[in-house]
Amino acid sequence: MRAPRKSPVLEITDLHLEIEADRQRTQILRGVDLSIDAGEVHGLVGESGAGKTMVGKVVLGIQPTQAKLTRGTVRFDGQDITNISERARRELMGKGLALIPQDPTTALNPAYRIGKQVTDVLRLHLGMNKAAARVRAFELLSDVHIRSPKRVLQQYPHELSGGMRQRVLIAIAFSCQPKLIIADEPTTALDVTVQRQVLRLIKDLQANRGTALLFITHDFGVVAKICDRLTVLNAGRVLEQGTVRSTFEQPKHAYTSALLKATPRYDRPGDELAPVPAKLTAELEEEAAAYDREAGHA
């Protein structure tokens, strides 16, 4: 007999979200469907403003206060977490869900040493005492290839480079061995050389620990390096989903094809980059507007 398929670690179904400001409602997410299996690296791709980061915020329960979920569900590890209490959400964080944020400069508290910021997470979520947390923090910084971790634990965030700060945040995200990590464009603020190192580090840690990863990015080059499957988002709508290989070789949607043509390829240095055609952009905007009218959001 074939073994029954396990439930996805994350399953988002028909997710709709709007933001109200100045008595006007703006639709941000339009029926997003997405699932991630255990151990999978899933890329969520699209241009700025597509709604990628908002999807991650809804999963983590940190969407803006003016944002309103109007329809849909978010299930994590088989549990509906769409409208769970703040206390239940806090218990879920760390060991269940974790975040690697985009900007390491603002994500760390400038008033506290690195050691305190790492050990506080371990003590809160894993119940470690101060001494055990200190030892584990040293090990975590070593795992992310930080030289002289003992010295770094004594430093403040402003004393570290951007790449070092991002490594600290990666260590914190993996510290409690969560089932799913949301990485929100974690290499955007880094230079190209450091980007490559950080991507390799995330992928190695993910593979070794079997953590599922939702990788939010606008860069198809990043997706090609570390993702198994991907979802292409535009104006809060899913336009295409599939494996990375099949999508790169034979994209199904014209928008996906256009994004691929606009992505630099190291193996094709002479190729001319083409912007997303204005006609296609206009068609997608009209489709989104028509969706809102049919759904009664306009």
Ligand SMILES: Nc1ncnc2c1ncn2[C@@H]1O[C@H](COP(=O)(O)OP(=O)(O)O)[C@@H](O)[C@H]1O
Given for the second form:
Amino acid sequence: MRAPRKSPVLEITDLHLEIEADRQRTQILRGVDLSIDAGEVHGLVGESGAGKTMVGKVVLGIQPTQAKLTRGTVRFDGQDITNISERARRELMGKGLALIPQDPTTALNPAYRIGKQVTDVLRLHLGMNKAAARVRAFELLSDVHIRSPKRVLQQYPHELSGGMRQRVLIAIAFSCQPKLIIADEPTTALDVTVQRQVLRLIKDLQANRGTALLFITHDFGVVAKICDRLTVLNAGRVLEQGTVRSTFEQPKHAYTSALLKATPRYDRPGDELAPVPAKLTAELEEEAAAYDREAGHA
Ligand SMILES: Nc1ncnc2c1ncn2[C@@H]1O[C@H](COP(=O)(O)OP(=O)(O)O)[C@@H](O)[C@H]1O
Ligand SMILES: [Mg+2]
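For comparison with the form predicted on its own, produce the structure of the form predicted together with this ligand.
Now the complete complex, all chains and molecules, led by this one.
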């Protein structure tokens, strides 16, 4: 018998987003539904341009200013956060919701030492005093397996490798014990060996703390390693959702099968890869255009 589902920590319903540039409106998200349970690792998968990053941005409230939410809602921990105030949003950031970004280079401020950047978050969101924040920052860097936290706290971002910078950002993301972390391709910018370590680290921290994770990636190998369920996105539409196991064993959509065949997998390194067939890509583009016509967008 299946266990009853816990109440979702994130519930995205019928999300539509368009971007207006040069008086032209482009549909980016076309009715995205996605729900993540407490403690669940949910993979958001799709090719470049599918809208994965935009979904994450809307949840965090950091979508570009030209972007307009034309329909749909985002609920976090039971609360509708679709259009909350800047102030309510700041309250939520760090404590409730956090981000592990794709590019660890630009996410840290080059002008400040790591110690300041970690302690600032603790002081702002948790109200810690300087001394307590310093102690905690040391512990946090140890938790992400940085061997000499004391030295790293004194360093500037440019003095650290990409992998070390990403560890610092992971420490910051977990620092206020958020309920949900959005990780947007967090290992894409790293070397292969470092990728594995960082992935393992995120998974271990997530599992130990019971943090839910929206893991954005184009890589099914990564999904196989760390996710419980997944959503396949194409042209801003959800094509398939399910458990990782059922989807890998029996994908429901031809596009999912094609993507699986197109992605190298850690668990099956010898597999031959085949690109997504152009005919299928064209069909999906036509479906998206038909959706827009029906919705009166085009
Ligand atoms: N600031 C922006 N202005 C205009 N178009 C954008 C902007 N950001 C993203 N897009 C478009 O939105 C679509 C989805 O982008 P994105 O969410 O970054 O895709 P993914 O993360 O899946 O690669 C793409 O077609 C992209 O060109
Ligand atoms: Mg992206």
